[in-house]
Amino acid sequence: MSQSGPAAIEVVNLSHAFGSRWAVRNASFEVPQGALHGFVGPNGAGKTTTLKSICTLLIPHSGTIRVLGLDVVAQTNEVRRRLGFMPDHFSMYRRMTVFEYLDFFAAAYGIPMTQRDKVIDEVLTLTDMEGRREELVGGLSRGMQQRVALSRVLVSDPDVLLLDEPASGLDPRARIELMEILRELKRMGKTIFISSHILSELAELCDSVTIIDAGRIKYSGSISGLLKRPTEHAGFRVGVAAGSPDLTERISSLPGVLQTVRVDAGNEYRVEMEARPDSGNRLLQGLIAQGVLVSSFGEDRRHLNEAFMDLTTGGVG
């Protein structure tokens, strides 16, 4: 994606610490303007931290925060008008209306009276609560209070979203339209920056991941390249129609291949070759002029659980 500008979240050797707790020690990453971006780790590993002093609620013991190219301590007041915080526990006020809730926040961030009808009913349009706009936010489901939530934040229009377990406690159906939603705000050119413990949640969301295990960064960036195998050579899933016993002998014995391995003792093989512009082609040209019935062949890609677990630990260091 290219991008013009700042990037919409910039985190240079951020540290924080409670007593003689670290929280986050010199965490950095950097999150490009219109991307989807996730932030995950186990319990305990900062990620909450990491996002209030994005979002202005923690003062950083150390490090540069810049939101939009504005510093979170020195600019406040300016960052707080370009982005939404959506907390993991928020206060609803349940004895308003979906409407009135909406109309009071609005009010709050200095929307004037006369445009905040036209305000509430497109971002309700947007969160798919036009029907629910006079019912009592106390009567709602988890769901539809978790979509008043991002009403809320979505009233004052800001570029940057930052979300924090915005999935926490809802059924499938719920998550679903939920992700859906945020799709969509990308798609208008919104930041969407969400905290999670969960990565496959995040999986097919988001563009771009963070992973922070106890306090520190292990890995930012691409979702594709985080399931790359850590290794200098090229790797291949080979699936085949009809396995033999010396299949694994003839795919090892294919110009560039250095190792060849059966994968659960099925009809699919990992080959590893030596890295090369044309590796792949080369192995699937040598797999057919050996009459190798092909079924499936791609890049040999960790599995999400596999390489979150490699990256992470647990809890806070």
The other form holds:
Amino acid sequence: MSQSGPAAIEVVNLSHAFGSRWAVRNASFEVPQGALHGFVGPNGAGKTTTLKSICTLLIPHSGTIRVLGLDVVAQTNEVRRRLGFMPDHFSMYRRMTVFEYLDFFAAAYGIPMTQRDKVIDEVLTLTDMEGRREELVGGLSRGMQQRVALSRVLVSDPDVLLLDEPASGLDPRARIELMEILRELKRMGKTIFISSHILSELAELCDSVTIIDAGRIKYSGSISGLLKRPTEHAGFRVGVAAGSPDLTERISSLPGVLQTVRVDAGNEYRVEMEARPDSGNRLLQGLIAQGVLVSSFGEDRRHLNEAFMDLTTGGVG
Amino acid sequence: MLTGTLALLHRALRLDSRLISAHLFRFGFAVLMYFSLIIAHLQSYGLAAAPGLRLFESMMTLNVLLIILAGISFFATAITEEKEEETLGLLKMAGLNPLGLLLGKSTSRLINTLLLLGVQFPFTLLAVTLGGATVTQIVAGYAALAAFLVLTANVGLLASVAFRRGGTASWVVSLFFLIYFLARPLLDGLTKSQWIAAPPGSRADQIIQAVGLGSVWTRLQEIFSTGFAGPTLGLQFWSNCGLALVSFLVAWGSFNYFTNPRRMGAATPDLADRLQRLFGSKRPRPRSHPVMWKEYQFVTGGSRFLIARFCCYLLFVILGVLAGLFWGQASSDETAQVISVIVLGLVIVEACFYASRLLHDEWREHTLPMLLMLPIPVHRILLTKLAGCVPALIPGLSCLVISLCFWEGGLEYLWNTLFLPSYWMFVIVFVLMLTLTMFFSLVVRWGALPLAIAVMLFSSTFAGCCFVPAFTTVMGTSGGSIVGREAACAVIDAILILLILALQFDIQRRLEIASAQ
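Coords for the form predicted in complex with its partner chain, given the form predicted on its own:
Then the entire complex follows, led off by the chain already shown.
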């Protein structure tokens, strides 16, 4: 993750209400430049309100939002030039061809006609849409339309991309291809802020994540920090080639082991040890010394689903 | 089938009872009724003859207007709303057959409007007490209105089955009303100018008379006449009901064809796209004003469509003038006047069409957030959108000037009016109506144009009441001179321009709200 200059997105005490209902309350988080940041929350948690506030479409009731150091309320046009937003619904000029659609947005962003062809060719290559440039947008499949929408966002070469549920409604293949494109964009140095419900993909894709629930930020930080179990002890998962009835006792008798639990009566054990820098090393050495055939060994981490369920309630504030 | 139909009907009625807009509409209607009653009551104190008949006339006219508006907005969207929300397939999957769907969707709307007619009947009977109207006249009047309402509902239903979008269906219903009401005067005009040979008593004359008798307007004029002794259910009642039945049967028969998922799912190019494809060349690329380019190419159809429209207008003017000169007995001045008025009417219709689509298309296609995210201020987006539509009016306006050339002194007349505030007022009022249409296209899902027309009609009556005393005062102080009249008109023009500007600001605000939703 490259951090140079101001944060890509900086949200401080953001609050916004619709009537008497608070959609977002005192939300604060930061996304560093070059990060691929996930934004997760149950339905009605305030994700879209936050996204729309960041992308200048909604003026928040209180709080400040800066994109690359620019205030979204005071410097709206500058922010819009450096930010690309892809909404969650398909909003496209269906009667334009793919080329006309991208050409229109390129012209609207002030790209001279001499450069537009090159820019459009580049984004179409990146999104693997070169062969579709003369097709009507309305005639494309959902996955293809999503690629056109992403091309539209990229045509102005924004530094920060805001994607609201980009994979919703896509088939598995289109979803995987989209994730590949996002990884490529990250490699190109773009900051990507992605709101999604597909937790497994976010866990694979993102460096950091913000979890929002009932309008309040529940967690904002690295994925690894979120997945670590909230305990002062060190946890490990040990897979064995063949289990034996006394293996739990044998593992528990190893030095430093506090607790051993057999997972679902299978060949996997969760071992809790005293938190020391060499805990994992000691456990593995002890197991081998005991003659246990270890098939897998790793830190005991939570799944993102588990962390999400622990942090959220599903209610709306 | 009956269970599904009743479920649809039940849902529609429940939904209607929860909608505040429906109650506000009924409230507005009640206010208008009481307003008419108060005026009739005041007339009964004065010297006006037959105040009851005047009350009856105003109630009937008001109802005809409301039925027309309901036809364009309310009935024309019965099925299109399900198509646009993509829920028609779900209703079909629920086991509803075409007949059940048509009955379920249209009956609730018909019941609602028939109830509105029914509820005012006892109030209209007061016209008998006030004097000048008989019970027979009132019953015949409401029967004529009911038949017209049933016809409107079924023509609207047919249009909503045949077309994919509510806007298109509304335009088709508007066209139907244009033919329905203008058929008789047009045929009469053509007969008088001897473009059509229809001597009294001939077959052609009988057809023209029958067409006239089928119109609710002609029937109401007959009913309003003193000493009316015609049948309660006239030819208009039966012909309107018959046509309604035919419309319903056609809607039923063609339902499966028009609502076929393949047909509905296909991206069909519009007329401008077809012309583009026919000539096989690409559209020019956007340059310094891309928003203007977009409107010009995709809302108005671009240069090819502009040339096609110019050719059509020119052909109409030339053929009209030639027909008037060689086949008719009208003078070139008369012919040119008629043609100029028709061309002006067409330009107005065209402008209304663009105004209703300008923002509504963006709203419906959910493209407003993308558009407003462009690094261009909202007011400039709005202005460039308008500027993109202006060239589309050039063919109509240039042909209007051409048609004026055939009218001796026509161009001079046009030139002189350009400097008179009293004539600007018509243009300003028209721009106000276009602005209102744009405003309503962001407020209501369907029928922005009929709503704008209705608001303009009612507000012009109200504004007339407010402006006339001020106008009379100014005219009085200036001794009735032309300068005084024009000064008074200039003040009214300025007020209207301020109103337009205020509406434009509100449109900007609503655009920002809509983009954030």
